[in-house]
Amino acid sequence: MPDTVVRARAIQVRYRRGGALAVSGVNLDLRAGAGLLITGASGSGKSSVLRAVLGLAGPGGEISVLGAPPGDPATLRRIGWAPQSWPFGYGLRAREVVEMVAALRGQDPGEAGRAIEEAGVGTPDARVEALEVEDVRRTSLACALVGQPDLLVLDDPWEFPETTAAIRRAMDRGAAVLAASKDPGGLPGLLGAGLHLVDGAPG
């Protein structure tokens, strides 16, 4: 793995041809056993920066994730993303889900129980329209640590005991954290480095 995780320069995101940047000039290094955590207020940019790393908003501006572009497949499987909203269509149930995603990344399905248990999923076995949103948030996060990735990338995640261990843990075997939240908590001691947005900008 590299040492560099992710190393962006003058990211740029804009949802629209002709629209307004939602975000511009941000720049990112993170580094292998490293946190990063990105702050602002809602709307400043701290999802699409999050999205822009994972190829999925954008492109702008120079980024390698793992010393490969933004959303490479085989890059992909190495990161482990929790995004904010509502990640599940429904019918399936939450272990379900997970173990879909275990198979995405080669992993078999004990891997994707091991990742229920360390996220501390209370009812696995309920369907995700059922589930109350703790659970949903916490379901999110096993699929984040399926096959302990080398990125962990946290959109808003909620300070479980559970995420701030499965965090720990995570940089403490080499892997880097990348994570988005309005309210921090203890995420900034926890994570070590960060950025603050204001209007789509350092600030």
Second form
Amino acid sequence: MPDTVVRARAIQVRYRRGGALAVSGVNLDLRAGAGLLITGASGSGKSSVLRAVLGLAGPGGEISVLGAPPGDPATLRRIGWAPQSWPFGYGLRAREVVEMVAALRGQDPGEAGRAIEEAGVGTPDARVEALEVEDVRRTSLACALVGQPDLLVLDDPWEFPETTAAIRRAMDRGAAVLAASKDPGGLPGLLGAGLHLVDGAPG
Amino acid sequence: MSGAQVIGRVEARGISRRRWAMVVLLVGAALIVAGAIVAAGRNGLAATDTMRSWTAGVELVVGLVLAAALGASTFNRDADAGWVGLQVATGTPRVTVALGRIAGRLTVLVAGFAMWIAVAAIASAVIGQGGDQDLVVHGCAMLGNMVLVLLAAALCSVALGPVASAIVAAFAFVSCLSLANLMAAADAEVIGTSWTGFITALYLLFPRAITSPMLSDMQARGVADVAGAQLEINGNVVLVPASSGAAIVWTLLWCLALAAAAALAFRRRALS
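Please supply the coordinates for the form predicted together with the partner chain, as a counterpart to the form predicted on its own shown previously.
Following is the full complex, with the preceding chain placed first.
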């Protein structure tokens, strides 16, 4: 694994052609075994920066993730992504969501069970639309923990004991952790470096 | 198992558990049974026509609702909510994700039509009409039409919301239907010859609604009801012929083109 996990200069994110920039002028440096927490108010561009790193939202600027451009499929298999909100296909059980992530990342089904346990999902056999918000966040975390990735990207992680334990374990084994949070709580102390955004730019 | 298969299976499983999908599938089956009950009270050809027109009507109207709803949900809301982003962030190429999501929806559509065709065949046999092969063939023809609707809606859903995608796809199907009718009218020389070239060009270029031999016969006799009103132009009844093999192949090629276009268009879509 390269020592620099994420290196980004002048990140730009625009969701629609000709639309306003959601993010501009953001630089990131994240090394193996280190953490970085992006903070800011709602709509400040925190999630957009994470999506740019993953190649989900058309990134501009110079971005390198694990030595490859953002969105490179082989690189994405080494990244664990925990989206915010309620990001699951309705009708499925929480366990099925994590099993899908495991299957798509080439992991065996047992790895999904391990990630569910590590994230502390209380009702993995409940349908996602019936999950308590807390279990939604835990399921999201479980998706990120599948396969012990080299980079954990956590959007608005809730600070469960399992979250902090997973972040510590990841950093101890040399993985990098990039997180975004509006209410960081104890995460700054855990992750070390920080970046505050105001209206899509470093503030 | 490939990425497209994993996503297709997960999508089909999730959709088939959704209440709206179950309601649409069961309403279709219930209406076919209701048609069989009405047909059982009639004799001979009237009973056969009633069973067939009810079933064909269900496959058209409820099938259109199912296909449009399935296709219209392919990308938009799931892409904005983060579900599609979660699938892409696993390292699965975007084209594979798109094809998997479409395949999952096609699976539900095919399963729905298979259920309706089976219910119609059983109901037809129970009321003494036999398994009715013609009705089975018509069901397959309508499935072909609805695959076209689903894929048109899926393509629209890359950029449009679900309601707009469903409306555009339904409109596209009605246009294909109209084109087949206009071509039949042009062949029968009941419309102005100045239009014939234009209509032929459109007919050759665009996908064509697939008409089964059963529907063609019932339309000509004016007994197809909702499934296909008798086509009458300037006082002349126009026979809409059953689709040729070439017309069916052309429409299926359009289906492939729409699926490919949806997958390619999805590559550039911003995801949450």
